[in-house]
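Here's a solo chain for you in structure tokens, the form predicted on its own.
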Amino acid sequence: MIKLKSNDEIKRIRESGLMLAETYLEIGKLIEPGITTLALDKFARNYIEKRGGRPAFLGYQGYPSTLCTSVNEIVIHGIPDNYKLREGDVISLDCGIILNGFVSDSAVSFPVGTVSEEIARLLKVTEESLYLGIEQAVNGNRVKDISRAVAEHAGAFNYGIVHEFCGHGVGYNLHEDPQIPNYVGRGPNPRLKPGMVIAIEPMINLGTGDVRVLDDGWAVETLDRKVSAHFEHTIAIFENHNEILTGQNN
């Protein structure tokens, strides 16, 4: 069931989203060769908790960390550890914050140092796909309008689109209805209405769209082990416009 939010509730999600955007701005300053993903995670948890927030992922269905730190061929849900980032890596960070009972969720992929032109283009196109999807997230459109915008742009570059994981409603909880796929399938296609708050999150791969879950039960890897990119924003839909609630993390 899709849960519509009042303007006051959207305001509270926005406050959470702004804290999340600020968290990413600070983490971005730390990303360079040699830093561990665990160090990034510890920084994020401390930053969020000092400001009165709570990491939404920590303990969610048993997840052990504040951040998902997904490096190179890891698409999503990479668990922070002692891996030291290397020149030319891509690290995709996914994080959520609970602030005064309301949840925001966003993701961003960072190049580590200088990356190849091929990888730089993947990052650019994936982020463009997110914003093209956001353009379609307006009152009166349907979920598949978002999905189509993402899929057509990524598909034009022959990138692999992950089907097994998708965007979602957010706000009261980390994952709510509706699901927001990054491809046009045969599933539900609800109409978008004022008061809906959704997380749109393209997960786009340099090679195949096929993925597998690793033995830790969390990390999702591209089947051909080529690099993946992931960008996400939490969006609120109003009568005559939409708004990015996590809007400062670009």
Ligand code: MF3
Given for the second form:
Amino acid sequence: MIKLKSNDEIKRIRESGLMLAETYLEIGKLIEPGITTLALDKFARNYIEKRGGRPAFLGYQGYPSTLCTSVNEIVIHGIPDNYKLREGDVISLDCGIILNGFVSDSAVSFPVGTVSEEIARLLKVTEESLYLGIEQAVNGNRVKDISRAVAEHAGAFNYGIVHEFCGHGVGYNLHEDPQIPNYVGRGPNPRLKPGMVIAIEPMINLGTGDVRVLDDGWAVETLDRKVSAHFEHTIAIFENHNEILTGQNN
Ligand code: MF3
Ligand code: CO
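One more: the block was the form predicted on its own; return the form predicted in complex with the named molecule.
Let's see the whole complex now, leading with the same chain.
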């Protein structure tokens, strides 16, 4: 069931989303060769809790951390550890914040130092595909208009599109209906309405779109171990416009 939010509820999700955007702005400054993903996680938890927020992923279905830190061939749900970032890596960060009972969710992939042209293009196209999806997330359109916009852009570069994980409704809970796939499948295709709040999150790979879950039960990696990128925003749909509630990530 899709739960519509009132303007007052959207205001609260926006407050959570602003804190999330600020969190990313600060973490972005720390990303350089040598820093561990665990150090980024500790910083994020402290930053959020000091401001009265709660990390939405921490303890969610047993997830142990504030951030997902997914490096290179890890698509999503990488658990922070003692790995030190290296020049040329891609790190995809995913984070959610609960503030005053409302959740926001966003993700961004950062280059570590200088990356190859091939990787730089993957990051650019994945972010563009998010924004093309957001353009379609308007009153009267349907979920598959978003999915199509994302898939066509990523597909034009022959990138692999991850099918096993999707965007989602968000706000009261981290994951609500509807699902927002990054490809046009056979699933439900609800119409978008004012009051809907959704997270759109393309996961796009240099090679195959096929993935598997690692032995830790969380991290998702590309089957061919080629690099993956992930960008996500929480969006609110209004009568005549939409709004990104999680700020401009970079
Ligand atoms: N941000 C992820 C998503 O968009 C959720 C992470 S699941 C968690 O669906 F367990 F890591 F929290
Ligand atoms: Co999400």
